[in-house]
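In structure tokens, one chain follows: the form predicted alone.
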Amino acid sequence: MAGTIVVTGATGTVGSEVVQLLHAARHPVRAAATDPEAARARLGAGVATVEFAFDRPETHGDALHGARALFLMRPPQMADAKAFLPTIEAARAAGVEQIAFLSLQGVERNAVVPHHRIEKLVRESGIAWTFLRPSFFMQNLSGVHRDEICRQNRVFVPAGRGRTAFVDARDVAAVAAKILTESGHERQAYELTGSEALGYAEVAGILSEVLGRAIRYDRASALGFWLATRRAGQPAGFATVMTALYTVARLGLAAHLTDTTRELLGREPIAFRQFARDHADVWQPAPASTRFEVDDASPPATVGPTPRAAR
């Protein structure tokens, strides 16, 4: 399929996974991002960026002139759904044949995530659309939770003895550079896993083992967890959106696992083991003055520079 396609949070863990992706099958890419620049630093010369943002909506025509498709991120810190209005409208006036919106597993019957209006307003627009719906994405831990794992050797958080059915984000881009590039996944809604469920204290374990030091896995309460982050210098609709999936874990409702990575990819997902192997350097502890920002292009979030062992 030719044309360029444009993607949103281009310096994010899944964007830039995207990105690259399609710069290497020399399919035309276009990295969106706040910053130009420090995108074309972190992605490479040869990559194409334009300046980009979704509360400015001025930046919306360069970016999406004469693109075929456009990979669609909810930053964190964007709780009102209403905000993507410009850039779908934006989108639909440049010619946009497709969307392909990274999403939430089980956003269909979860009304409170801003996802499930966004899922929304995408289908209202006309345009040819593909939800992604990932489970919990391992880097997570590698970036939201690397902090308290590198300082604390502890998991914190209110997930209770509930299972989660994680996927890695490398390959949630590589299902998002296939559907991007061929036919067929117009209307379609995937919904993305691991191939095992895990609970916290399995992987803290898995941690542990990796890492050659014990890493305890603390069940925190939702209202503590919630206070944590937010002591954390974290937004509170990102602590809310956090505490949220948390509890959907607590509830014994995020462990459901399907074979459509697995279908869509022609192998199997990887592992978490695998993950934590690839990542390790990632966790080793770091010096109490370092600061850990928030990635702000990778749902939920993630903390930090995206780690790029095993790329």
Ligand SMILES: NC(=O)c1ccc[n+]([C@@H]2O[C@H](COP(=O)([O-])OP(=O)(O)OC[C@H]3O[C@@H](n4cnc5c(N)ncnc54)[C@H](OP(=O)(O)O)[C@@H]3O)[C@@H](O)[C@H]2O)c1
The other form holds:
Amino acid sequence: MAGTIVVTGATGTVGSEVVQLLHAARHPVRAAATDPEAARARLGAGVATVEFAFDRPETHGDALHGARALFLMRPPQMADAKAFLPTIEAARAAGVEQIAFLSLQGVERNAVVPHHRIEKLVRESGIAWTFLRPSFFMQNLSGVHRDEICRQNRVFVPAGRGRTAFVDARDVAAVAAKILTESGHERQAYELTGSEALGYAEVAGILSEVLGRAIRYDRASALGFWLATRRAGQPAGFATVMTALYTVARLGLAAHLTDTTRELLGREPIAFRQFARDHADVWQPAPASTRFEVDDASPPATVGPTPRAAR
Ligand SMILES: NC(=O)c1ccc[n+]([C@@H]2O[C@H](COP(=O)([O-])OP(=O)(O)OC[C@H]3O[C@@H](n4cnc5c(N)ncnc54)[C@H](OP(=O)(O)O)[C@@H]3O)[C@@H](O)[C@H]2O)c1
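Let me have the form predicted together with the ligand next, following on from the form predicted alone.
Up next: the whole complex, starting with the chain shown before.
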């Protein structure tokens, strides 16, 4: 399928991989970023970048001009689904034929999360849609939880003994690149998981084996985690969403596995152990940094940038 694919969140965990995959396969791709220079530095000089911000409609026309397809994602800090309407309308005005939206596992049963309403807006746009509904990204361990692993040799989450159907964001990106470049995925919602649901004790065990040092799972209480996240300088909304996500896992509601990733990619999804091996460098013991860290014992020491589930 010919025609330019615009990728939002092009510097993010999933979007950056989508751009790289499309670019490597020589599909015309335009990386839409709030800072196109920074995006080019990250993605490579050969990648076309364009200025784009969901909350700056004046950037939408140029970003979407002549595009055939749009990879749409919701930045984690944007809670209001209506904020995506200008982009969806600009896509329709630009003649975009397909929107692939990065949604969330279980979204069809959960009207509280913004993704639920964004899916509805996309459906109502009349543009052909495909929804990717991934489970919890493995990359949360190398992003949001990186520093507590590096500096405290622990994973501190309120997930109890609940299992989580982790998925590698690289597999989510591979599915996105596929459905954006072949037909037959219109009006489909794909629930994407890896092939194993793991408890956090197992996650810590695998990290310990791969890193060659003991990483423990510290079971946080929901309140303890929320307070620690706030003490780490994070906004209340972020702390609440994180606590809610881990509570869902504690209740055993994040463990549902599907075969969809395997069926779409024609191979096994990336296993957590492989993910850990691939990212071993990011968890090396490190001096203090400004990244997000949850510390239930210490006063706030760092107020880092918005945390990412990115490497
Ligand atoms: N983490 C998980 O386990 C998980 C699981 C399932 C679904 N999801 C969903 O995946 C989405 C996050 O995807 P991700 O992890 O790939 O993203 P991410 O790594 O958190 O990156 C966020 C992206 O949003 C962009 N962004 C921020 N503010 C923007 C704005 N005002 N206008 C335009 N772009 C903006 C950033 O681009 P700039 O650098 O240009 O600012 C960046 O590329 C969320 O909706 C989340 O709910 C996450």
